[in-house]
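The chain that follows stands alone, in the form predicted alone, written as structure tokens.
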Amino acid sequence: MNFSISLAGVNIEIHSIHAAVYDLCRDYLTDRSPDFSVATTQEDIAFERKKSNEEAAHEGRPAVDFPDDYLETLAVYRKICEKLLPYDAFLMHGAVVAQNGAAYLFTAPSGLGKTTHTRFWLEKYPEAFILNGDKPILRFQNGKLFACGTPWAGKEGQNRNVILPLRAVCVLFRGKENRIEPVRFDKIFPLLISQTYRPTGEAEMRKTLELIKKTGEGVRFYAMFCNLDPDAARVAKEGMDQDEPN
């Protein structure tokens, strides 16, 4: 199948084997001239299966026999992320909540409550929505950093085809009580690297590190210690907004 999508303000032509890729990307379709194109092969799908099995073995869990069409969606996104780097755009794993025209990114290792925390935001703030629940693209444009919706959004699939300025990045930790505090970029730099898609090419990895470091210059960072109390959403928002200029 051949079609084009607009992702992070970049127009991408996709040549896929399976219709599942098209179905996933329906909300991002465009008829604009592509800036670049990606195509997948059975070898790409086999690579994704091998990588999935290796990750399962590393984490000590049973491997899942994913169907080819699902694995192709992963292969397509991997190729897109590699080609987005020259556009100052990269993938950082995390959940992005949008409210009142601004985006907040919550990142943490798997299992530390990103989905639960963002659900609290939706319950607390009716106007809030999930821009992307797992794999957003961050892109620098005109000196500002934006969070961009993508159809690759984790198990829940929560996403919107929206681009908003990123106000803050918050790293989640478990805690007995809800509290948030500013944190220096250098303190969480290693964690941010682990949460960012890391390409295999040397030049591409250098560019990725450059973009992560640039993120540290233009966005405020916070550490959020939280429990399962829904009030965590209020604590997080008020903490991240308190330094915002009027």
Second form
Amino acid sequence: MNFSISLAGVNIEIHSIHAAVYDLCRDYLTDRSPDFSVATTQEDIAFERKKSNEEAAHEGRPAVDFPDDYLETLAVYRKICEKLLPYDAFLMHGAVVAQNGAAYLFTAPSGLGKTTHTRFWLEKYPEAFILNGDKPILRFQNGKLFACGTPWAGKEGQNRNVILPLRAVCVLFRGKENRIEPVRFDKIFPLLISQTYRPTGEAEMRKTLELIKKTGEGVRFYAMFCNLDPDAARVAKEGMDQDEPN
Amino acid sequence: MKLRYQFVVMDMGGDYSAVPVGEDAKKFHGMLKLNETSADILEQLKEDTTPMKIHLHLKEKYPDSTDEEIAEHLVKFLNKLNHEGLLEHITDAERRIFIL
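Write the structure block of the form predicted in complex with the partner chain for the protein whose form predicted alone appears above.
Next comes the full complex, this chain leading.
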């Protein structure tokens, strides 16, 4: 299938084998002429299967036999992420919550409660929504960093096709009490690197590191220690908003 | 000895990050956070070299440091790299600097 989507303000033509890719991208379709195109092959799908099995082995869990059409969606996103780098855009794993025109990125190793924490936000603040629950694109434009919705959004698939300025990045840790504190970039960049999509090539990796470094110049970082109390949402939001420059 | 993988090393504003690249490097899932001296050592290890050659390079670059200070830092860092499985082409003589 051939179709085009607009992602992070970039128009991308996709040539896919399976309809599942089109179905996933339905909310992001565009008629505009593409800035670049990606095409998948059966080899790309086999590569995703191999990678998925390797990751399962690395994490000590049984391999899952994913269907080809799902694996193709991963292959397409991998190709897109590699080609988005020249547009100053990169994938950082995490959940982005949007509220009142600003985006907050919560990142943490898998299983540390991103989904639970963002659910508390939705319960506490009815106007909030999940821009992307797992694999948002971050893009620099005119010196500002934006969080961009994408249809690739993890198990829950929560996403919305909007682009909003990123106000803060918050790393979640388990804690006995809910508290949040600012963190310096030099303390946090290893974790940011570990949460960012790593391209295979040297030039692409260099560009990715440059973009991560640039986040340290314009975004504030926080460490949030939280328990399973829904009040964690209020503590996080108030902590991140009180430092907002007027 | 030399690095098993190709690394991209970048100054992140005082501290350095080193991330392996290439398909083979994905076996190493982590990244390294380094100070300037360790980043320099990593650069030296991109080509086959010896601890002695690296020591001499560091001595030239940091003339105010004593041999003992350089050796201590170098051995400690090489041990860390070896522990992470990031070194290859280690000769029997070089292996002696690693703590078993």
